[in-house]
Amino acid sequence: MRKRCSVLITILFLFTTVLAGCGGSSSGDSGGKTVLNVALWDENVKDTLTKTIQLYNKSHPDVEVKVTYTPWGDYWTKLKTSLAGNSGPDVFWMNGPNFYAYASNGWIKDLQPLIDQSKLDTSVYTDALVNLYSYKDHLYGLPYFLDAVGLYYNKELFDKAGIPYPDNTWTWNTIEENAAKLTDKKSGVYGYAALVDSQSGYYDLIHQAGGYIISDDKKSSGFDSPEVLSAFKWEQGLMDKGLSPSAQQQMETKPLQLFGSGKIAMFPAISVSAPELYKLLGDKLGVAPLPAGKKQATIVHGLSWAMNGKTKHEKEAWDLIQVLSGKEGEQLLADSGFSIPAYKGTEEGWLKSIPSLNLQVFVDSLKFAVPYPVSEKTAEWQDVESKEIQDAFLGKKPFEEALKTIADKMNKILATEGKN
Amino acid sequence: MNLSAASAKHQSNLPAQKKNKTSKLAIREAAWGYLFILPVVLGLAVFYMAPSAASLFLSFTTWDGMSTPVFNGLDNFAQLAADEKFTRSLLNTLLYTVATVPLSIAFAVILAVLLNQKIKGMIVYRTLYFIPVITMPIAVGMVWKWLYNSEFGLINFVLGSLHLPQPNWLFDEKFALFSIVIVSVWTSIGYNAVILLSGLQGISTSYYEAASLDGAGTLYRFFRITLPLLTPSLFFVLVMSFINSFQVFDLVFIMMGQQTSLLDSTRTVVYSIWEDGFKYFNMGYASAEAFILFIIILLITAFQMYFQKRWVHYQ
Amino acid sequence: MTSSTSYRSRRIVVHVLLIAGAVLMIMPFLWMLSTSFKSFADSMKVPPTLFPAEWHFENYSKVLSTIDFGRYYVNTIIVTIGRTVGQLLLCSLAAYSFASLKFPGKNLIFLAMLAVLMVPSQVVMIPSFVIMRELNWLDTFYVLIIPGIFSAFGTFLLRQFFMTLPKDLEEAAKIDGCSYFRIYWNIYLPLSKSALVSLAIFTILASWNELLWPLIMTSSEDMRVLSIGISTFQGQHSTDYPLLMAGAVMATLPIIILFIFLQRYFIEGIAMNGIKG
């Protein structure tokens, strides 16, 4: 018994002292190299980085890259945490959201005097993608690949109410009177979803009449003007007559899995749901350009590779970026078929992933690109945005007075930017 | 070992040898006393309270969570004063936990008595009874979505065929808490169960002997013998409900997602220190709403301690 | 009525009840388990069909394929070992001292211990992180078991617990000259067998499922844990439901049939050891 008593009290001691006392093996550099490490969430990109790393590794034996992948729902909480505690990555992936908050704080990395430097021409990149990872006139972040927007259809349901398919003389008028031929309330099939979601829904609608979410400036609101109203307007109308699922309806079930059961027979969605949407309808699944309002518009986001801004390893760092973001590495990142690289004449290998798309139409759709609408503090209005257009769809208040709101507090919270 | 043989051995010198060594026992006891607790009081001052202690510093700042801290002052709490959407969170975290906790319990003092019974199969009733507890979130999440969907949905099914009125779940000011408030405790009645299961095993059959004897029934003997010394337990659980409902994020997110319509009537406490910490980036903000909330819970915590001997019977 | 009829009834109305709440408890992870055998396409179905049109069973092969299962596994119950064992040790030690033994300020630091639970874990994810920074235990196993040992949950549920146990028998072994540790560890350890399996119960399942932490506190694919690479199948843009579920219920089995082995402890209990209180 007194045996065990004291085996237990060194288990104890092995616990609390030793074990806590002598810490853990150190990280950082391994064997004199230089390690640089590299943040991103997405798990598919995951063969085409290593050969990336491959490439760079031949003119940069000495570095030794580590990639860590986070899955998307903790990106941001981890990314955010590891800087904060001095710990974090070299290099790693920003979106358009976070992009101005980084950047005008300077957890990011100024890469133009780099660009500079190396004398890097950025006219090779998707204006849209450059304009969006701009931060004064400076280019903060070198885009990686880019999504946009386009109107996806499913082929039996055209051909069951015999229309042709939808192509780019298409406007949001012949999308409504199709809508009106294709909806059959009967098997629960709607002609078109006007989404109740920004990015592929109605901030591409906005673009169309005319309208604009923020100033060039980022200074003041758009969400005030009558375009603006019209397009909301529109998609009431589409909603009211029965030819798209009601907000709450998208609420409760995901458009793209309505679209995908085949209980949809439009359906705006990214260029980067393809594979997905390829998976759920085969080669029922089509695509065209969006419809124009006014115009024609395409809201397009994507994603940059930027640089911790107090990385140890600057050099090493503008150097793997260099080769993420450049020909060869787009080019690998196209072949996988990912996504639309950001590097223009790069895209062949994408276009060819899906042989029964035509997904040249979303190459093509460059030509009337939008940027997605960020600011520093992008996450608080589009907060406030999000809720009033939500009430006003759910019918909680007129969209006039919706859109006022989103007006007056966005343009108070645009005020308050810059102050850091 | 026979501990009793020996008691009765040395019951009978104990009043003379008490008195001498009172001091020094009592002294060599607390020492053993403080030992004991030293590991646990060691390791959670150095991984939990020291990280704590820095939140409450930097609820006095203004801070991105990267840049250097700001001191200023009581900046943080007058504006928590005036801030709407914190009432709000602060209002609809009391409502949940007045909602939950005692639901919650109940259900979980009724299961745990059902499952202490002596039949056949208990086994696979207790393991189903624990298998909320163990199901991935968003499985538990999207199960529920699907329950409480407004078209094709379990409930509403029901409720129409039995001609009753069909709520719109989450898509009404009225229910949307509620609808969380069934989920959380459906949840945590599993949960609860084990413990106070835990705490019927340490009921000595003893007790039951002698009543069965004197003939007493079934209610009589659970609320005079089970529920009793079931308080121990049933007090644990009680204050470990009301610290982890008020501290309820997780259910909110997963069954509100990205409907920001209804937040304002369910957003929480934590909703919002996590909005304004990791969204918003106003770290100091969010340490200064996380102070006022473990200041509720600490007072709350801290009566339900000092008024345990009122009805928690200990041996 | 007979008793012995009046038992029966009894025990009819106890199974209707316990079975019409079990059906209402199971259905997310049968769903899980249903889920787990779709086809994609048939995962997004509207309205949602209860079982798969045909069964994928090649969904768990998929799985083990395309994350490295085996080796988040070992890291999983290493940690979760080395949290359980840890946590049974120190905190029953802890919780005896505070059911039993008396010194000053016993009620303040027990109240002190209790506030570490009070703080909500967003705000105190940096200083944490710092600490573990300066410790030099970032991506290591220290990370992911030394603090998690340390459990002011667990010291309450044992110390609840212990003080119901009778008090007669550990003043007959003061007497006998039996140290604090003897007592608690011959008389207090044994006699609380259903409360330790409990504590272990929620120690196993939290370290278990725990994200965030391990998630935020080690970057290497070497140290991910089985919750992290079941997240990797919730991507930004569209979830692998059906991987991702077959994931989970890899992951869960092991945690169900660990319960059934350990609930009988349950039915032993202080009643089995046939102490008179």
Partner chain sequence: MNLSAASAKHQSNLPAQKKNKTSKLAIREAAWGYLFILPVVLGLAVFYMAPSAASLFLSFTTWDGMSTPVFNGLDNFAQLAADEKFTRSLLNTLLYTVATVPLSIAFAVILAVLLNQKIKGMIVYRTLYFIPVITMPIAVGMVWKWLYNSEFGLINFVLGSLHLPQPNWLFDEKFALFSIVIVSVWTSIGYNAVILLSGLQGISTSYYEAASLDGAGTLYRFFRITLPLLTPSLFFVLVMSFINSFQVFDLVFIMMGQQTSLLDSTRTVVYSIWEDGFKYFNMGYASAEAFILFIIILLITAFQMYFQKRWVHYQ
Given for the second form:
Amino acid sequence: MRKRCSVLITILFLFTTVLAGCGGSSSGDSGGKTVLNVALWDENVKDTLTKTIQLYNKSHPDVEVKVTYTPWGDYWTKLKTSLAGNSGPDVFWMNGPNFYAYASNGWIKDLQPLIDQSKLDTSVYTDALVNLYSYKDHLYGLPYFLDAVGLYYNKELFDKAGIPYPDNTWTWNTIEENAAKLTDKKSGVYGYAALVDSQSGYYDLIHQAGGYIISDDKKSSGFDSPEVLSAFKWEQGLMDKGLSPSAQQQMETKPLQLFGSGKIAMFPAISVSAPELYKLLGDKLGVAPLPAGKKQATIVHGLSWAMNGKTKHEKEAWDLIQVLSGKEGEQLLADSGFSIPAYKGTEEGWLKSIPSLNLQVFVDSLKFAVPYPVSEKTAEWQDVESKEIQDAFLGKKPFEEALKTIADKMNKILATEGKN
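Switching forms now, from the form predicted together with its partner chain to the form predicted alone, please provide the structure.
For this one, just the chain is written down, with no partner chains and no other molecules.
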């Protein structure tokens, strides 16, 4: 009997040890240190993140930070599955389209109590990102970096046509007038890229026209307004006149490739595209603010650091997030040239990353920033949006019909939010 009890005790001991080793955030093989697991998808920030973690470890020598980079195609599936199963990383990247779903399901922690307790001044972060990562007036993600949209242009093509470079006085009319002069059908050069794209294309135009994608209270769609229709009509008009590649051409060859090969004179794109475009065009590349419609506007998106709603190491994780999104951490990010840091005033390193390019344009445009449109079920209504808009650009249906369909279906989706 005693022998059987001894065997059972041994088995139970071994079983408990195995479970402890599977905990991820327990000591295990880390010499008694607390382990924080961090997840993101872009290895281009690896060196920056390593330096920032070293900064964190100066005041937290008893914490080991393990970083996992998961490719974008698998990142969200893996993250959602692990968090829904009460496991997953302690700290991770969060983006706008997924934010509301994660916040409303309790998969990420409400940071507001920690912010209040730490007396953290969130006004140091770009307003559009604070807005984007707030849920029920509480901040759930501490902003890290952002993307704004600007008008890239090919200086060589402008010089050849004898046209002054774009500046902050340009409007939709200026674009159309000069696109006509820059277009050279014999050489296959287009004056402008009227993009069949949301963030760098029609989202900006919708707000410039005085419209909106989703209401501030996240309860209604703005797609069926005259202002939204005018934005799409303007883009379609440029295609019809041959001043921009058609929707079909854009599907066959990406506009970025056409611009990079000297076949498009003006190309609206996000700030994070600057290094790639510079590699393609070198000092022929210029950038200006997006031209105004009824008003100036640029869609701003960016990433934040979020915390697992079930983390066992809240204090250590919160301290890490504060370093990652703190002034020194953001300066390290800026110096890498990766993207515009979300912490105001730390962007100097990024501004100098491409000396021949006036990157200040993107920072200045934040005065007209509009947060990327999101709600709890962003993915659902964006699926409807992308299909209908593509069909309209391809001539399968009128824009009036497509936009009404988007608005009707989007309003039905929004009406179900918060009820599951």
